[in-house]
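Single chain ahead, written as structure tokens, the form predicted alone.
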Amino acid sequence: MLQRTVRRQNVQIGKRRWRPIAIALLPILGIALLYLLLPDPGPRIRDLPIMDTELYPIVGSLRAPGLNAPLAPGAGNSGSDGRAAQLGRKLFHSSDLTPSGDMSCASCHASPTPLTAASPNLPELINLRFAHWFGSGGDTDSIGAASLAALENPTHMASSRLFIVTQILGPWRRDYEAVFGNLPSELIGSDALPSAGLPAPPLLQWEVNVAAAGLASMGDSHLLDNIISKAIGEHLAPALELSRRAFDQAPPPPGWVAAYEKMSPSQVAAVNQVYANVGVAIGSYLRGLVAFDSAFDRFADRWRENIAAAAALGDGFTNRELIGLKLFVGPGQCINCHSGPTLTDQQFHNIGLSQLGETIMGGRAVGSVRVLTNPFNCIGPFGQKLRREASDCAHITTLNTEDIRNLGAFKTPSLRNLAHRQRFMHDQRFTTLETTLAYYNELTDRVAIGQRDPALRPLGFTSEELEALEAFLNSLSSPVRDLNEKSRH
């Protein structure tokens, strides 16, 4: 009897000893069971089976051309081209071209050297010599024409054609004539030109089918209701109201158009000739600004001398950047649009951003109409001179303004020199590269207008993969080099 009692007590004591241990082990056992039941989350960075033999030619296609060799037709400035570039540089940095006298082109765009930006919200004007269209919607087709449009744009330089020409007739006359010869006789010894003036802006609108497609694809129901209500109130077709908003632009100051129209036809032609040469000069300068000495470019150069990509790592391009590059060309398929040395296909795509504010961002559907009505486009009397190369202008003569795929499509931006940017996308909605990549990772926005490019798919990257991709993109930044410097002496 005594032995049974002792045994029973020992069992009870044992149970009391194991009870806290069992209680402590229960959460651990629960987590282990949950881990076994849940699906495998997979690696933080997926396996990227991209062989060096496959990656090498891609890296070569993204590497910039040698800066000691011609970069493009007409590359390198010498003779009159070099003098035009020198004049363009002075004009670009001068505040003489605006009536206020407190703004220059360089005030808002990055300074070439060193790599600093007066306004990080705007892209640097680099590698433009490789571009075919200018502006997010392709409103112009040459660097020179884009410069002239910016000078007269009320939301940019807010200057006027007559003001700039009167400046050329005055303080800039010697510099101008040293490059382009004597000023037109129609402007010398004649009645004084008005101090400000420009031609009336053309009344632009979409074709009915484009505007109708825009209404049907409008992603913001409140904005759509507002457009329809206003159209009904003013007895307009809703498509016409949409078109009017898409081409909306602040009117010029009172009297500017009237002053321009008072000139004789010969004076108008002479003014346009001088104004076009201003675009030639600024365009010649901007053609010389390039940025192709990034950590990625140095990696590409080292790889040419090594057998494997891993042996070329270093100097700002480590294994993390290499993983980002593989994600860029592999599962991300970013290279489909961001290709070539400037990492842009020069085309227009609707990436499906939602509406931001009440402005109708028509993109290429607006730009294609604007470029055709621009008097300084390729088929205009000064087009060939502004482009700095001979062209059959097929890009203009075959342009289809009724292509509804242009609705909400914007030019693929270059990925060069992103590291110093503080605003991203055509409407500058994102303030970091991280948030920009987060958008592409999910693509959950409701498209503002038009249809999202069907080739665009959510990246679906992990946070570690996004960090690697961002590291690669940051490796594409480099100091800006001015190729015009060699022609100054």
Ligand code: HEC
The other form holds:
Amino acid sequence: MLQRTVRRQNVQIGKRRWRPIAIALLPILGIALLYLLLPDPGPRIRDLPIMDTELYPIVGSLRAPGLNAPLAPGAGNSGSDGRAAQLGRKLFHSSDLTPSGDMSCASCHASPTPLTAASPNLPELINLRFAHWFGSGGDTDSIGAASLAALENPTHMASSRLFIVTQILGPWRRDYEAVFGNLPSELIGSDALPSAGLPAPPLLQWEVNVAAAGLASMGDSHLLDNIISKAIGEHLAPALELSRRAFDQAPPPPGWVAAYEKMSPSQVAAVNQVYANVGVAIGSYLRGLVAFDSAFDRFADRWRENIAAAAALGDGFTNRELIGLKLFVGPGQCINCHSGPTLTDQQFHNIGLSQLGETIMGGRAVGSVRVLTNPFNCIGPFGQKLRREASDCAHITTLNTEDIRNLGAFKTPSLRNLAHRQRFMHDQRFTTLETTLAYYNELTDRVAIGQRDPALRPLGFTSEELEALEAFLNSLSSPVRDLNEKSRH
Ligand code: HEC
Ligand code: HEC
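Since the one above is the form predicted alone, can you give the form predicted in complex with ligand HEC too?
Now the complete complex, all chains and molecules, led by this one.
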């Protein structure tokens, strides 16, 4: 009897407790019901029906084995690569190479060594030994030639080859001769060598059809009006005025060209030989800098040993990065251009960015003319030495400077080591990876010049998908290794 009373009381207490809970739950149930009645917002991450068997070879293509292998000895017989690289490293960090004495390559590029973080504004000088063209328009075709161009470029080091050769004859002589042997006799004891001097810059111009296509496709009407009125005022063809602005060459400082022209032909040849060796040295150093130890690379290595991608996930490469990778190769079609271990097809594409400021960036249309007229290109007298690898130079002998698809086309950049960068694209217009991807998501810009690559389509990704894509790109960042350091032991 007593037991039954206690049980009944318990039941009643239970009932009383449940009522407020049920009342509290009502609004939640209401919201849930409303949610079911509203139209489906769609999946926040789409179905990515990419099978492991499809993905595996693609991951393999982004992670070729042997990327960190010590360098094979290069072509050329000018001292061992290791010693040239050591000299190159010293030159890269030295402010002896400019008349002002206040700048080195490392001032802008920071020190792309494992010890120091690189400049967040510029692409790091890494994995360059796999690149075919240098600079966003591909103005040069070897790391050595790119380094020489940086030395004389008025917006980079603003130096001159005569100044640099004078420095080699002076404080750098011992370092130089230890790698490349005796300096040419034409230069020894020659007080007559001017202390600064440059060859006259070549007159660069577009073919009329390229310039006309440029005018016809220019997106900025203010700039176009300006070109046409200037051309009319000066009785020029507008195409010529456009060409002039696109090449926009700063004149060398007064007296430099005259000083250069005063030298005898044998002195000129000797100066160029020593100058080219400076490019060989800096190029050898830069060839050794690689960055292939990212979270993605570790995932790819683990996958070699596992049968399923999911089993290879781990530190820094989780399911989110895997989804990002699938978006990258699948609906994003990024891999059409950003392919191979350095995530670039080594080609030039117009992705349709809008005009920024008053400068006309012709991209590859300018770069192709520049590389063809560069005396340090593959077919030049020092071409093979600067490349460090034998080449038939077909990339120069068959180069078409009249292809109008080159207008506004820029080199597909590597996507490695973007995580700490603060500027993106050739003109550094975007300040975050997020805004860079937002560009691809919408593609609403009015193209500055030329035509946007017809293969590009707005991604229309959700914010979750963009985040996953960004996570994948961030997983491609790696510390920098200097392979020359390793091969010295
Ligand atoms: C004033 C800043 C500045 C200095 C100094 C400078 N650079 Fe650069 N460098 C740049 C910029 C900006 C770019 C990108 C140019 C472009 O995309 O066309 C670049 C590009 C390069 C590239 C091509 C990279 C690629 O991925 O294609 C190489 C190689 C290079 N520099 C080497 C050097 C060397 C060697 C020196 C010293 C002799 C040097 N730079 C000095 C600013 C500088
Ligand atoms: C048609 C070829 C092409 C496709 C497809 C393409 N890209 Fe690019 N990408 C380029 C080129 C060319 C540039 C450089 C443009 C410039 O500098 O003006 C670039 C630049 C970038 C940059 C800036 C890198 C830097 O160093 O500044 C990022 C990030 C990038 N792409 C990511 C992607 C992603 C993600 C996708 C896929 C959604 C993609 N790209 C698809 C050609 C392409």
